[in-house]
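Here you get one chain, nothing else, as structure tokens; it is the form predicted on its own.
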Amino acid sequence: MAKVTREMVEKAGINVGELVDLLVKNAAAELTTYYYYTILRANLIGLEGEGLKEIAETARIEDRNHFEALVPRIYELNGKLPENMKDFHDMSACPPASLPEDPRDVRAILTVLVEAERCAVRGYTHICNLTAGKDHRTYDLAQAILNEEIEHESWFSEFLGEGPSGHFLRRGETSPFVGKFLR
């Protein structure tokens, strides 16, 4: 634990226990989303599904990266991850991104994907609002993750026909915003 780090965050007026709880719940959401996206991606087949696989894969890998980037901050603030994976899954900030009843329904899979991203956008916006001007490191991390989650939502919402986003799939690079936290 970074003792002075926690002290400074507390002195800034943040309830560190509440913040750590939010970070752990969002870390759970990232890891469980990585798992569920693996299943969703495997079921993106046929003419419609094949075009989405690369996008789903990028979002899947970046969600794993988000988990990896959150863990050090949790421990820096004297938090920890649950010892039981089932408990960790069940505390997720977002509901499971489960495979729809008809695994061949690409539109239903897209709806699951976009709703998972929208939940993440809400969660990281909340953390940014809580830490803005008070906990610079957590804010920077949450903002980096938020930027990637917004792009994920945009990619999937375009496929649902909700309109253009102006975002493009990344080629050869994952986690352009979060990468600095993974070094």
Second form
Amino acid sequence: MAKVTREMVEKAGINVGELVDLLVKNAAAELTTYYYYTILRANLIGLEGEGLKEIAETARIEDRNHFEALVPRIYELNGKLPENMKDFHDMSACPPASLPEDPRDVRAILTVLVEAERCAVRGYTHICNLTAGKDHRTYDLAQAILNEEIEHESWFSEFLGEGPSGHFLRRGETSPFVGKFLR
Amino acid sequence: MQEWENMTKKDFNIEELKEYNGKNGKQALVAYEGVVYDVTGSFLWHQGRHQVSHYAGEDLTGELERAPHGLEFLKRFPVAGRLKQD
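Any chance you could show the form predicted together with its partner chain after that form predicted on its own?
Now the full complex is given, and it begins with the chain already shown.
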């Protein structure tokens, strides 16, 4: 635990216990999404699916990166992860991004993907709102993750025909915002 | 017409609502602006707790404005009745 770190956050008026719980739930969402996206990506095949595989893969890897970046902050704040993986799955801040009943329905897969990203966008917006001006490090981390989740949402949203987002797929390294927390 | 008027519903007062906290297999109900919603079985209301700071068995009127989503999510759940004002 980073004792003074936690103390400073508490003194700023944040309920650290609740914040840690939120971080753990969102870490669970990231790791479980990584798992579910592995299945979704594998099923993005055929003329329609292949074109989506690359962005699904980028989102999958970046969600795993988000998990990796969240864990140190949880421990700094004297939190911990559940020992039981099933408990971790079930406390996720977002519902499972399960493969649709018809795995050949690319639009249904896209809907699962965009809903998962929207859940994440809401979750990190909430954490940013809670920590803004109070817990600078958690805010910085949540904002970095939020930036990437917004881009993921944009990619999938465009494929669903919801209109242009102005974003383009990744060039170069993954996690351009969260990368600084992983080095 | 309120949604609950078309369904077999009951009236709850705030004390009765507290019983439906979603813990230990209990039904999970929440109220918003006089309407009681059944969130039992929702992945996001596991053990009657939602995103750390919201609890089943409570009137969430006033809390929703601070949430990163609107009433549209709550409206996806079945209506269990209405909350009586004592």
